[in-house]
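Just one chain is shown here, as structure tokens, and it is the form predicted alone.
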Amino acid sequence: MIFNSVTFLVFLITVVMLYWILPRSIRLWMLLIANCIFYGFWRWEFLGVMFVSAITDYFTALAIENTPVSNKRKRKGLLFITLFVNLGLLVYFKYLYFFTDSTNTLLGAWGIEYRLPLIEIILPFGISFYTFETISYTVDVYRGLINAEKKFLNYGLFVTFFPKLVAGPIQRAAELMPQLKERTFFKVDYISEGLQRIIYGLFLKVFLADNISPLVDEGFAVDPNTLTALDVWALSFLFGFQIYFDFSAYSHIAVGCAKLMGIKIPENFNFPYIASSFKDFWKRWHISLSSWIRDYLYLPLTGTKVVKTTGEGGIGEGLERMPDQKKKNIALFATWAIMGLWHGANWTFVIWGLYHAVFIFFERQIKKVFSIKGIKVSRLLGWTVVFPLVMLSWIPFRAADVSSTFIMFSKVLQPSSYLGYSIKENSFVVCVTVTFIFLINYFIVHNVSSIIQRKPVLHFFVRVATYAVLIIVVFTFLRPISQFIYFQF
């Protein structure tokens, strides 16, 4: 079941009505069943995979909590069970074919005729997201940051909560579970605010992302050898905005759906393309993932003891506290390689991750030199450098293979490739237009909106007019067959 469909609209209305009408004991079971229906609408059999992960972490967390802290060996053994089961499922469904194919390629390069059998496996929706959530729950119990949940119903609701189930945001148990257990008093604001977020999210998806998509698909289908440097830049910008509008649309709708039930889930985006550094970008883009990677992968790899986790973004937070520079750098590149691979079973995603690692590494070195010399770089100057480099990073994320990736990157570095273009002219027009729309929207949100809010009457009419237009646009362009990009991850 996807958000931009009539089926989901009927499902959502039914669930929200029952959520506010039913008493607590029945409400919780209703919500769990609704979550299963939402996920099982695609393929029922993969509900079993999700519950294997959830049940493993539920019982393991209880066992860890009941084991004395002094018995480190047993506690680590229990934690290993969690990691083995969760990562084992993730590797099997998402990476087995990739690793097998890569091994066969390597064997061929060495002249070995033997080949491992390739098995086609269907990837369960959302496995990358709910796997990270269940792991973080058990790790937080192991670290003593939260108590293990005694009732499986409450824990099951945390894992399966439908607004964030398929593509995040990646939730922490401490953030979501208390809200699911205790329903707040009904407020009309929950409905109005939730609907506004849903409408805005659908607008981003069906009007912006879905209309940019054909230009991106057509451009990346062209033989990369025939592309010019201008083509590559245009395609990188177009896909950069497509994936931003598409993924932030899902996050807006997820936040809105949860808000209809008085539940708050964290924001996942904060105008990432106005970032003045790569570190700043990852404090604004996919915030729940970057904060998860920091707390459960990067910091442990550096040898830093995590005594507090937070949903706030920024994969490079707290770097100054870590004295071992060599360990820090190794952890940086290892983390980004894994983060790239998390997005997809393809070497192009590893390249994408290492691309970001390289620029974050150089930012650290530049920051050290500038801090010694007392030099401060303006945000505007930082943005003019970082914005195009971030957009260019989307090339390996979208390119068909490694060869196409390097061909397109090489075009950008060849001065002679900046003559002419091969893709349609309207691709360049849309590219420039969307860039201006994004920047104007940011200016309005951070400047004009605060002025309008001081005038209640004007603020009311502006909001009504804005959402009336958005509703008309959404129903005009709604295409229920268009799935969200991050469903594949």
Given for the second form:
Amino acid sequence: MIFNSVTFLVFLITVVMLYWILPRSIRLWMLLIANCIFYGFWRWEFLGVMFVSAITDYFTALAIENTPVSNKRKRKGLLFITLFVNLGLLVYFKYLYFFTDSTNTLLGAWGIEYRLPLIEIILPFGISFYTFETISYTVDVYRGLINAEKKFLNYGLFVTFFPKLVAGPIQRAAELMPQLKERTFFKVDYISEGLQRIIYGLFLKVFLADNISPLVDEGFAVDPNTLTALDVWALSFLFGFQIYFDFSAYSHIAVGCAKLMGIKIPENFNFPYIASSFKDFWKRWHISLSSWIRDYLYLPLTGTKVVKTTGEGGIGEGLERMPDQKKKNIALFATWAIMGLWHGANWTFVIWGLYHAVFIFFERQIKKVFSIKGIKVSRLLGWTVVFPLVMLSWIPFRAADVSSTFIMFSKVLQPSSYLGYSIKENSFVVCVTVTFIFLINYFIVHNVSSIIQRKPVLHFFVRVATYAVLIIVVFTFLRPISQFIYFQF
Amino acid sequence: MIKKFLPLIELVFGFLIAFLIINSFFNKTKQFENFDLGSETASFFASDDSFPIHLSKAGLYDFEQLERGWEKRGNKPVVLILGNSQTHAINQFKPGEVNFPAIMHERLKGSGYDVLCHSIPNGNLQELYLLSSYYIDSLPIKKLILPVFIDDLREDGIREVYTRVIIESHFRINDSSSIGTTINDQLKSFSVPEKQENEVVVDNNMKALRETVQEKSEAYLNNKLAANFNSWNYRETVRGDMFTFLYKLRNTVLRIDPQTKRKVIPTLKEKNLNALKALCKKAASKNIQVYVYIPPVRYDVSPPYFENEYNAAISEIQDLLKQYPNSHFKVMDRIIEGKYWGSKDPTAFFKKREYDFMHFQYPGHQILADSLTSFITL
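Switch from the form predicted alone, shown above, to the form predicted together with its partner chain and output its structure.
Once more the chain from above appears, this time first in line as the rest of the complex follows.
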């Protein structure tokens, strides 16, 4: 089911009402059925794939817990089963075509005529998200950080919980399961907070993201050879804002839906384009993914023992004290390459990941030099450099292929390419306007809102007026004309 | 106590105000395709014996009516005029006045030709190529009249609203070149499923749901809302109003008016000229004569073009057409005097009248009809 649709709004109202009306024993079963309906409204046949992943981890986690810690071999074997099944599903549905195609390209380069057959497979929505969640659950049980869940109902709810099912935030079992099991009572705050987030999320999606989208599609459809440097900059900013509005919209709606049922799921964004360094960016962008990567990939690769996992903090958290620089750097590049590949089965995503890794590596080196010389870089200066560079990183994320990516990057480096433009002037107008609005919004949230809050009457009227405007805009623009971008990952 | 409920009270008030505004203002429909015409310019679509001879926002039914009229008039070879709003709009319109396609239709009646026309606002050459392909495959076109507006070389893509006839008839261009593939790909994204037995109609506002289980529930709920909540039907109009507001705001802030110079955008020009090449090639394969003309512009005041770019584009089109022996070319940009043009409603806030560079008065249509008649009968 797609959030930006009337069907979903009807579904949500029904589920939330039943959730609070029904007795607790039935409530959870109702929620499990609702989760399946939510997913099945896209393609019911892929429910099976999700349950294969869930059931595998449910039983292997129980088996791991029942195996003495001394029997390392069996425990590792069980963990291997989990990884094999989940990553196997991911590889089959998401990467088989990519690997086959890449192998065929290699065979061609070596002059071998034989080609592997290419099979086009439909990617089940949310597979990258729920497989990561089920893997993290079993790994946490293996690490002894959490106990295995005995009741399949509770575990099934953790995997299928509809607000975060298709595009995150990626939830940890330790954070969600206790909330689902807990006996919660209705609070008015749940409804007001939840609705606020949903309305704001829908506004971001149906008004901003969906209306920037045609400009981005039109611009990226142009032959990259004919683009100028100004076009490339404009397109990277436009897509940067489109994906931010689109994905943060999904996260706002997900957080809001969960809140309506009194459940807290982690925040995924914190003004990422205000970041003053690449490391800072990854503490603000898709926080639940970067936290997952930190706990289950980056830290294990560096040989660091994980003693606590959380879906918050982002990837930079707590890594400063790591001693082995070489290991740290290898882990950095490997992690970001995998992070890129997680987003999509294409080399362009690997380039996107490595682009970030290069700048984080570079920042580390600069930081060392600056700390020796006692130089402090202001946040503003950092932001001035990082903001455009982060925006430019979206080029490989959106470009059709690797060659288009490099052509577009090369344009930015050619001074002569700054003399004209090849896309419509409106793209530049929207680009500047949206950037300006984003910065104004940040300023208001961090400086003006606290002043308004001190004046209750003014605060009341400002909020009422804001809600009225947002509701009218959402009412006018609510159409499922496009999916959320992160559905495809 | 109130403090506890305050966030919810704020939301409820927000909903109430929004509901009142929606109920009060979401109650009118508008023809946004006529927005750039202004109040002093009217569209005119001629018919002959109650059968249309000039289409614009047409569906399959309208085209079938046009075809029936053509059959009734004796299945004569067709002169097809394609164009943009200049082709169908008359500035300072007075009852009884007609546009140049209607004049030519009457004038060439006795010459063994049936003049038909299809014009769409801001029509770019990709759209006109698509329409011409459809007409060529449906009717015995002998002569094709095609204006190339330098303005419209900046436009791109196929618009669903003006290609209903193509979409409803599931037509595809038989052209495997890059431009043909691009157009067909766009048409695919528009394809509307057949109407279901239970009258649930799925429109293009639900693109994201195609081939999902949700598609039907969404269409059902939308139809129910449309039937029971009037404001739901006017959302499209309000969307248009909002974009018009933003358009005017942009023009006001950036001081854009009809005389602001429009730069030729090389990539879009190239794409449109590729469509022109494909059109000429298709016409040549069917032995159709193509008459390309540079349409009239108002030249007594500073025009919205950079002169060097404008002249270069004309030369480029002329050179391109030389490759196709079935094509003819004429520059007609200065055939209509300033007095036959008019003004239009402002496209920015705090402005009174603006020059209309695209639409001329009835005498202008007579002049253009004369010029085109002599052009195609050379």
